[in-house]
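Just one chain is shown here, as structure tokens, and it is the form predicted alone.
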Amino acid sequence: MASVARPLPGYAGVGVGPPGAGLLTWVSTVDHKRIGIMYVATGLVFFAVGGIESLLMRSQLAQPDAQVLSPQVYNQVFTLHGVTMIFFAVMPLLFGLANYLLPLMIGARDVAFPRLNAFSYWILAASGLFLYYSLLSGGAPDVGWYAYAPLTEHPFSPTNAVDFYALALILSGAGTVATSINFVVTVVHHRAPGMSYNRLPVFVWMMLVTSALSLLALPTLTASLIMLLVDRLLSGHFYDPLGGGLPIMWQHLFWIFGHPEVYILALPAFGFISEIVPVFSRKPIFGYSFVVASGIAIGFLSFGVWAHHMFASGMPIIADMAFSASTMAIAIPTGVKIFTWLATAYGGAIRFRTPMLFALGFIAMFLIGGLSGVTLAVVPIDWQVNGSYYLVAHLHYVAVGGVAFAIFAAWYYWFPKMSGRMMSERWGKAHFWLFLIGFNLTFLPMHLLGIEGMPRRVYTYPAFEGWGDLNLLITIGAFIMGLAVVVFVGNVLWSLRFGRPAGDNPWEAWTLEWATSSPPPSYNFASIPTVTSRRPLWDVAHPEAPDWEHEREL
């Protein structure tokens, strides 16, 4: 497709440029992509700080009888790791990327309420800050990031690390449920005329359910909080069976959040998959309309397969068997996406640029993740691997193999638009080969492991066991996933100030991000634009042959 020339109707096509730069706009902003910068920059902070923890793991169990770190230090490294990947790095990179794109993909000139936007950002920021301060208060906490009681009952975790950790998930769960009612209105009611909700983007459909999810699932995750700080500071007997307390209603309320959250992380990543996949394959996506059913269909399930994490506490078998089902079922709309990839690329003039690159990563790595979280749906499988290292390989395969390949394949794909400036192919592929490669000598030995009978969450080994030199390859692979994450810093910091001019469409991509110039101006269009299809960019460069033959109501 030819550059686009025409401006779409309504559209000047002439843009102010961003705002001024000063410390004081930025932290007073209330404009949709400074905010949705801010995000991002936050969870990459954040990424950063993950990574060193899980690099201070891998070291520490690199090889038998270790002594790097000590066990208690290993425990509350092992617990930060986990809370601070899930809900202080990928959610705010999510929902940042989100924040800069929703509103310039359905044309708005903001969110809903751009007050409420800026005031779910500095919670988030707080909450994360507060979880560390916990280092400077005695202690981190060190009872994993799911904080199973009684563990974390006030007799076995006596300081008040535990206390940080309950406080700084609520307050970031109040900031994730006012950025999801905000992405909701925002849809709902300020989409660009003709747009119909047959007509949205694949990401804003994806957003749109992930923003459901969260406001179904993030309040049980607060109210079991809240339970958890009544027993350990007004000594309430919720999960205490001393007191007559369940400390099973934990992992029940825990994980009735903790699916759900699953796919609040992987939601998002198949909208930008389902984004970049077409445009580098030069053809529209295929099967629309089953693209976006089944990622509703992933949203309802979610909530029906919660206790296939619990199928070695002792349940029911009648309970076995139906979330053993349930689980093999929300395989089937999670299919259906990979085979709508692949068939939107299959004879398409496909483009191997950076962004592709990771698409097309993340589908093979999130298939294998998938199809090992299969495997585990089959009951007496998982009592032989549920406490093994195979479910770290599992999750990571889906959490990093997955939602990691989707957002750097996103960040590639719109940074031109977010800065103006082109990021360095050369260094980009660098970045996606070393972190491929990095990335499955870390996490497909562990299935190995897993199957050997090695423990997940141990800090140590003995080394009769013969688990030394696959731990050793994953540690290596762990420093080469490192090496990766420089390779990526260093092509944002360079490209920032030396990158080739983007242009206001780069990708020559067909939705309305890329209508407005690089990066947008303040108010996004100078017009709110009108759309005709599902992709209004192609409409306007091809006008003698309108997208009209690819829509179909849902």
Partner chain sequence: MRRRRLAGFAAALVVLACWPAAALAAPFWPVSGQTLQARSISWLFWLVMAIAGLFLLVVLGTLLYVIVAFRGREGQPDPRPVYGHLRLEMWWAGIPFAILVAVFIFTVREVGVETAIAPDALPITLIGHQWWWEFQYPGAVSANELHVPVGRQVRLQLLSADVVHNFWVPELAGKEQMVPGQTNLWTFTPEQPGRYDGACAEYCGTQHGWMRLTVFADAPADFDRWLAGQGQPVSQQVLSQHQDALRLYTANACGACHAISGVSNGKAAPDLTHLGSRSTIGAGVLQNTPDNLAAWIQDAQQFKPGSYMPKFRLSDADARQLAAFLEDLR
Contents of the next structure:
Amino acid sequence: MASVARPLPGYAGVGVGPPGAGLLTWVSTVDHKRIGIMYVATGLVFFAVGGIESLLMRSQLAQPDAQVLSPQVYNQVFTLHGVTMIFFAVMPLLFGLANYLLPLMIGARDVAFPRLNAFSYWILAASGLFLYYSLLSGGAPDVGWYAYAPLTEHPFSPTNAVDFYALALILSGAGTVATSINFVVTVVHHRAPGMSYNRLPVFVWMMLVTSALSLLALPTLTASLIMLLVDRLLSGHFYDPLGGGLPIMWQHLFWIFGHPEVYILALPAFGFISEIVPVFSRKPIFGYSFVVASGIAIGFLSFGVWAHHMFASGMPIIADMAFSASTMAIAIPTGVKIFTWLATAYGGAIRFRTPMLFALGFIAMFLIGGLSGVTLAVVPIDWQVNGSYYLVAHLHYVAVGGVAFAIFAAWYYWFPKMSGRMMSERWGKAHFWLFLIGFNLTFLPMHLLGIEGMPRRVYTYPAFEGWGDLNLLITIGAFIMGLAVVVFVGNVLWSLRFGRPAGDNPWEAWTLEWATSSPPPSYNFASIPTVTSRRPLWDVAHPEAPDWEHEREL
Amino acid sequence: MRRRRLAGFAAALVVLACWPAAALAAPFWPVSGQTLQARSISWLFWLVMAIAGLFLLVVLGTLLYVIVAFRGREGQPDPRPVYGHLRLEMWWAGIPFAILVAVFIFTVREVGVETAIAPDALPITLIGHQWWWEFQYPGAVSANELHVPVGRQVRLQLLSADVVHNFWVPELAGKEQMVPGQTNLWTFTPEQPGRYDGACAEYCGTQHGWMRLTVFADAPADFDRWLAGQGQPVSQQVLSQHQDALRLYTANACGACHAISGVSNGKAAPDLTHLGSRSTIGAGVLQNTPDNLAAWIQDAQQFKPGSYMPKFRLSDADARQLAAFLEDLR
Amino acid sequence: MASYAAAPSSAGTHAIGPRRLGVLLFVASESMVFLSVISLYSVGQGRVDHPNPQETLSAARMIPFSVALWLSSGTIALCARRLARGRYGGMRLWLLATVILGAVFLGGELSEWLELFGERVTAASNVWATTFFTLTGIHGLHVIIGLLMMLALLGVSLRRPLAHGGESGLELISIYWHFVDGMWVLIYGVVYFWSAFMAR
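Structure of the form predicted together with its partner chain, please, following the form predicted alone?
Every component of the complex follows; first up is the chain already shown.
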């Protein structure tokens, strides 16, 4: 029966521990765990940079007619904030965690193409630096992260900033496509014996769907950026109405990439939550097949909803209606997941450790973001609040309340595996409550500002509109979030040195990554384990009631 | 331990209290749409908000119940595993589906209301510029302040001279992009006389923040009078009164960008033929007073950095003279 | 630090090996680049006066060059078959034939570009010309990369016997090459055939 691998004595800690921790061994590594850690560290650095940018913006917006930042600087800062957070903070954090976890979770020794994996990381890191190099060459891009043409065309953006934007995203896209290929091939070819698709951890399933989305969506962005560069560098006319081009096509192409991108960020987060909620509720995930199937459904539907970003762009009404319907349809598999997590926790014996707090926070905050998303699918409501602070609120309830909460949950959950040490619970809880309060103070009032008519991406606003008080509240909330992140970083640095040793399986979890030492040896498993169910370690602990007896119960 | 738990609940209460506190902190627009179309949006908004709010309360309530009722005790054995329940899963996919079908039906109905155009609708062409608005009426041109008659549907043709802009006056209707190379249509039917503020809602470059506009919904007679006045050229009397200012206007090449009917016909910047009749300058950045106008002429960059209006090296006296002339263009 | 990739997997036997699957995923991804540009080409049809495809392009002129490219899909398949039978001489001959056919196609493409430049049609002329040069340019770049890989393989084959089978370098390149040829079917259909005969 289940012969779960234990590392050979004396070999534990060879992977990421002190032996061979010289800088050069990191630069030259092809070990998925080290690459994963480099991804995560890079993502965290960019997360801090993007966070500082948001505090700069909030300082400018705290009061009407403020002059903390000039409009030119403000516009660069909000563009950098968006591009940084999406492409160079959240993507590396998600893909880095996946890099670390995916081979471990399926009982593999590494990803299918380790050198390609190193290439993916280095090109991503380089593209992030490339974006910021624009600051030294005459200014950062100031066109917004979705960079609507023709503002990006040469007459309106004559400096090189937009070229840096385009090239940085093309490069990072190449890295993401390479990683996605790696993930898919790894899952198809390197699963441990017995690890059938029906037994894959939900997170691995979500990464499969995410990889498929990346493979098909990112090239669309690459193509639209290549066409933008042709316009800018070769005097082309793709998005230039004077040469017969159609600026609206940028919007279509960008969002054909951009909406799947939302799910590229959200599906791994769903995967994290689907791993964490069961472990801390001490129950298996409720309706495994339903969770996986809804993830796949989201993957398919995500290619059919892009134009809901464009209800106000002059499309025919019939198109508006079609995309409204498809957007409402995608809300259903998303909502199903929330019910699933609730049903998993229901009847459990919940352990309120920091990962679970962030997971529960995720459920509540993502629920709000999802519901405001449904209101935006109602075309007339979108006509009213699209392009306003309501939209800023909605997207941050999804991207921060959803994805960032899930990343923090995952961080607290897997940090012991990656470092061999526990994070401080006390500071973890302080981080959680500060972040939750700061987050809601920041983004909840934004709904109201948007409804009252405050457009997004304005560098200031007139006093007579009476938006000053809410904006001040938002700025206070943003600084509370900043404080929370400082607590978090302090906790990470403290725990790396002084954290309690974790042991192999501190959370009494059930998936394969907890069957090896913390941190795992570079070869992951001394002998490849044989898997008999969705919860291999449960089977070991409960030979009297193994999980595989219930595999047909969904 | 107990005290810490209490602190946790207190913090949760603070977070929950943010919702109503934030809602009460500000006047809430969608209660008071001022056009047929805005009322339709408003009605739909509240309907959907009510449904979403109910849904939110039920799910958050369940979450809170689960958190309180299924808190694990120290040393408690793992509960009996439950793997799923197909019928339950069907129900919780089916109920949201039914709700959304209903919402969609209402959406289709209200979109019909909001986009219907009457045959006698007043056509106005709006052209977005970096960073101001041009309004073309039958027989008149204006900028940054849109006058419309109460009780008659207005049919806007939205164009752009450069990049993508977005016309949004929150109290009158939703918004619509102004995309270069294509003509978008938008419509609203003002019901109450008044002044309504709006702004560009699509990021359009450096001064997107000060691309604001004001809509005046006038009684029909007032509107007709206003439109007739805007159609008039500058009177010879005004021109002869301001010979010196006119020379300054020409010497500084104001007319290369600005139009004054009978004097210059620049197209790159707002038409000044009736500047004196407007309440703001610089697309909302300043009140239209002679002092503000003089300061604006001397150094617009101070008020609207990055705009295309350059600094002019005019003495205070010259600037005031020019401003006095422009204020007389009513 | 050693890597432990490609650990034996017992999750079942697969018809498609890992490298082959990787290349298939890669070309699926690349096809989205082409589809994006082609979709813009289709939308932009008929929106321009001059230059336009009806006046500028000749569907017949590109036929021999296109046929050369499509034939090269056949020659690379023959090449793989020779390799599988261990007949290295024939393999090299067919590989060389594939390279030559690809080069003929590139030459035809290049001469068409030069002819258009001579008529002062460039990427800066109008949206149709921009799209035409971008689309054929991206495709041409893919052809060049394919030819370079084949030449490298040819060089290797002169020094040591090539691996054969589904995961061999030749098989992987031929997947890519079939993809490049297939894309040209689409591009020829949309750019030359459709716009020359159907539009307007």
